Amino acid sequence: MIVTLDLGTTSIRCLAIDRLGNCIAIAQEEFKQYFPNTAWVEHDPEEIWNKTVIVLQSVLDKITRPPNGIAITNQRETVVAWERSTKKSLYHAIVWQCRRTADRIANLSQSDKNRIKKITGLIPDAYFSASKIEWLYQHIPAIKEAEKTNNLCFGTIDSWILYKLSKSAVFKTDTSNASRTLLVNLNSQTYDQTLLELFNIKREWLPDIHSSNSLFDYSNASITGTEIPIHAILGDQQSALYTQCGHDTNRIKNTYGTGLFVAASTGNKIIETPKLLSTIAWTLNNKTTFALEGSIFVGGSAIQWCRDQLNLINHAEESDTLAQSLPDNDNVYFVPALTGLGAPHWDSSARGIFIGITRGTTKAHLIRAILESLAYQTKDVCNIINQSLTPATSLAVDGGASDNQFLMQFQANILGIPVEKSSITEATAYGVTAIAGISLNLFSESDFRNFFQTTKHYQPMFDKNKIDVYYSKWTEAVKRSLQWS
């Protein structure tokens, strides 16, 4: 049996899988969402770690014996800054999604923005923790503090949640997530010193960088009763990747969860793309299979803000009836760059617009313009993946918003593919499951592929001159919102 750690973006869930594959045991805690200023996004470390210890504890009450090993899957590019020695953080968490390092990113020359993309294969964006880490540093006097008697470690949330739940306080990361900080060098899999010194960045503030499914240390016995192996951390949406797609590189799959996370495996081949991230996947017994991914900031967040910023709804669930009252969408669309435009635009400055509201415009209009709008973002990343591979036969899906039928009948719609939901719902905690699974003898790569089957299957009804109508008017959109300034 292993014991999951899923720690999401707006919650901590922990699993308990048996080497069946059966979730024996599951809880779930959420934490608090802070935004101190526009555009900017923060957790609080300390109570993202109690959440922790309060669902691991409440799993590993209802078990009947020690788990075999716990596996760590986690929101990227987060940055947690803490003190060594007393293993307290020195500020909030700058979240993934918070823009406050924008114009820092803006500002690179264009001959340091290029030389990032080639060494790490990620767009400079402030998505990623590099310029986070340096914002904290510059910023936050504590943390200079920290510096000064060399007691600072900056690390993401996988890094933070290991470092407190080992009993050796270990300082590491897996390669998943170190390939998100933009510091890293693909090829080398090494932090690289040019880009350190570009963010002003200490090697020895660092995590060092491991294996996927290494051992990283044995738990705490006081925090979970006997010292159980941590043996393997990825990064989220590379973990629901390994769950829907495995090493098959004629896959993709996308995860409707805060953002959207559309990626496929690209084999031990790195692919290099303008628009999309070339990333590793995940490193199993120093072997890394890379990916290509395209990172879009809002997904499921936007059905949220309709429901708790805009009261068009009380609960999510309500988005897919009202969406479905309708016969089309009366050419309403929505942008969704609360937060700017992630891939494959990569626009800071663009901002969210509902366009071609009349006043025959209803509630259901806008809900179901805010829900086609996931499946246009998503087909924007999938059409450069298929002209970069081979293209895709169908999209494997998963998240929350895959629950909601109208989205997903949509996405096959003005894909032309077909789209496939999992029996498993957790393909993000599933993933790590199976490397650590097979990485203890648990079960083999086969039998964790058995574990489950295809149990809804949208056909797409649209033909081609549909489609081109629909999205032709969807990129005219997407036009009007990067002109915003």
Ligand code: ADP
Contents of the next structure:
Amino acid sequence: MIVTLDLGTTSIRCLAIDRLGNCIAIAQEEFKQYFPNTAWVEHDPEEIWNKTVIVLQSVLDKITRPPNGIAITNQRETVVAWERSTKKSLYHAIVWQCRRTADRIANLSQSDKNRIKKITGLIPDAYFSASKIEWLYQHIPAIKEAEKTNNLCFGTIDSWILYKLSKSAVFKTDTSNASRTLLVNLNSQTYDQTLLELFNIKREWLPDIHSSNSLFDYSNASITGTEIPIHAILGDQQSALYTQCGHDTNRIKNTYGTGLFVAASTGNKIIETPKLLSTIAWTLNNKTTFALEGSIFVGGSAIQWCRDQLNLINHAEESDTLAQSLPDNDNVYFVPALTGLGAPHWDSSARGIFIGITRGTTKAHLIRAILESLAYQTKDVCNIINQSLTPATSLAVDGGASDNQFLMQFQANILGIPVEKSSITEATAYGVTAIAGISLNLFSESDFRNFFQTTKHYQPMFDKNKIDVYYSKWTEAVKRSLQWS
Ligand code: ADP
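After the form predicted alone, can we look at the form predicted in complex with the ligand?
Every component of the complex follows; first up is the chain already shown.
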């Protein structure tokens, strides 16, 4: 049995998963989102820790004997600063969505931007950890004080929780999380001294980097009753990628949550493209697998926006029936650049647009255009992945909005490949569970692949000509949204 902590952006979940892949206990706690300024997002690290303990103890109480291991998957890039001696956080965590350091990144010289891309595989952006760490050090006096006494730790959420949960307070992270800091060399998987200097960060403030399936430490028995090995850590999107595709480089996965996270494993090769992220998928027993990823900032959140701000619907599911009530989009397109555009455009000044509206346009058209925009954004990223790898033969989907049948069928139509939704509802939690379970010999990788079947196949229904006509209109709409700044 593995007990897995899924430390998400809005909630903490804990699952107990047995050696046959059954989830036999689950607990969840939401936590508060802080928006102290326009486009700033923070979390309280102490609340995240307290709720982690609540869900962990609740799941341990529900199972009859101690689990073989604990696995951790987490929201990536978000930064916590804490005091080494007291284990207390020194400020709120700065969340991956937070744009407070956008100007700092925009003002980097072109040669620094090129260097960052070359070393880290990432497109320089406020989304990653480095500029958040720099901001915290420069603005928070308590953090500077802790530095003076050699007492300062910065880490992503995995490191923070590992530090608090482990019996020896180990200061570690795994390669998949480290690769999202903007400070790590993709080839050597170590911190790059020139990038540390660029962001005024000292190496000793940061955790040591380990294989994703390492024995990180044992849990503190005063929290978990007995000492349990903490045996795997993976960033959330990498964990979902492991579940959906494993080492198969002919499949792309897309997680339709708040944002859309499209990724494909590229095996032991680092594939470089100017507009996508080359990143670490996982390191198993010191052997690293790489991935190409496109992070799209607005996905399901566009549906939330039309529910909560536009009041067009009461529940996200209504969007499915409304969109299906129309034979086509009647030439109405929407570009969801509500916080600029992420991959593959990377333009924070782009703004959202509806285009093609006439007197005959109804609420259903607007909703349909919003749902279609998720599929088009996915196609933008998949096209680049397909140019860089053998073209994908299917798209594996998960996340809240993958329940939307209209969206999934349209996605298959516009991509021209089948969309497959499996019986796994917890793709994020299962990936890291798998690497822990395999390392602990509870099951093999092929056992893991047999835990689930594909429950829904969406076959593509558009011919090439139809795809081209629709997609060229989308591309035109994006161009106009990029011009609007
Ligand atoms: P996260 O993990 O990012 O919080 P989830 O995977 O829980 O996201 O998915 C929630 C998102 O999916 C919300 O933004 C919501 O608007 C959207 N969503 C959920 N169900 C549907 C649906 N049936 N149709 C469209 N969007 C949906």
